[in-house]
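Here you get one chain, nothing else, as structure tokens; it is the form predicted on its own.
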Amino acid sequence: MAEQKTVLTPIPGVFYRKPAPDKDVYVKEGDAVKTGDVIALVEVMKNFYEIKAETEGVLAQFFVEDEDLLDAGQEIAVIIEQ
């Protein structure tokens, strides 16, 4: 049985699924990801921090929407390990 790995944000800030407003999202639900792939950004005081996949698998679901405010340690997505 495949294990689920929850992706947490290490810092508070604004969540973004795209590198820029005119760009495509980093990853869509159902897409395969590899360890180290950027899946989102968190912006704090005009500084952007990459959120990376910590395991290989399929990004099953995001728990937050684009531009949501996040708290440190908040769950943002789940990856089903492959």
Given for the second form:
Amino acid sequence: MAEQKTVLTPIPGVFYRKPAPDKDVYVKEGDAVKTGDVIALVEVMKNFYEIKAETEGVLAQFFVEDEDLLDAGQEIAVIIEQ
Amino acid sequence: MIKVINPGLQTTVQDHGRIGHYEVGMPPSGAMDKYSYLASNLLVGNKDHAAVLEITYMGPVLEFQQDVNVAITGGEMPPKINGQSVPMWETLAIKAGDVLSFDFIKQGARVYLAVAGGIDVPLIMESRSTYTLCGIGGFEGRALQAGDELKIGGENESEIAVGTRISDELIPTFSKTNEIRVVLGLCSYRLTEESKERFFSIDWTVTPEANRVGYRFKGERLNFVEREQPFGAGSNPSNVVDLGYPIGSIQVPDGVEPIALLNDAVTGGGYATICTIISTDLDKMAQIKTNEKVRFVAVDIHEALEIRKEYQGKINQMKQQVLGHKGGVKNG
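Can you give me the structure for the form predicted together with the partner chain, which would complement the form predicted on its own we have just seen?
Below, the chain from earlier opens the complete complex, with every other chain and molecule after it.
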């Protein structure tokens, strides 16, 4: 059975799905991801922290919108392990 | 020696601060949550002013190359030695080769790591605190980076038994909604009565621009009393003739987004400061994260002094527990 892994942000801040405003998103919903792939950025105190996949699978869904303000520990996406 | 494997998000060397140079524009820097800072030094037998690591939001991974006692206090960020959970607010023994790491932050924003002897970096203007904006103090004037090696100093004065802990009633807890007490002034007369009332009656949200320099809040626009621009003041209604900014003072440039100035902030300027956070609540402010809520509560100077007395009492109680072993919880 496929396991679901929730991706959390360890820090609070602004959520970005793109590496830069004029670039494509890191991953689209339904894309395959490998362990260590960057899936989003969180910006706080002028630092950009990379959120990485900690498992291999399909990124099924993002729970937050681009540029949302996140709490520390908030769920941001779910990966279905393959 | 302590080797930095991973620095965390922003980890800096801090002590009680670079005090006494405010008039030349030098802010004090130093540990933002002084109570937790003092507790960490106390638990490893350090002098009050020894330098520690201040860790913000995400913990570092540190490899110790010598045996040493450590203590971790502040917000709740569960620490681990070689992957095994260890308690905060307690004297811990580290062996050469041990790796200290942390889980996600659960409560608060900043954690203090004291090592017996203190972090040994050069004294700059009588302080080891890092002031990153000017690139002075601490470890090469900056936040730690992977590969840095920290020396341990000789700032300890007493032997504290491993397992000594601060009792629960003296350990602060932190929440996502906070009351921060302020004394009104120096330039509160510039706000309209209505805006003054609104300032104290709404929840302000901490924006991502919240660091050691200051915290910026989102809420609603505040308005200033109409006036004729005085000689020497800027043209914006939020401007006054330049004044010294108290630490913890709150200004509202152009009436949008109040800013609380903290340990690394500019020491003076031309914005009306509408109130000042009382010293004990600066500790609380330091433990508030981006996207959390703050309600400001006005107290007068007498109440503020009374609150400070209580706070000093708690610190004395903590000292007695750890140094006097009176009522201290020992489980080592």
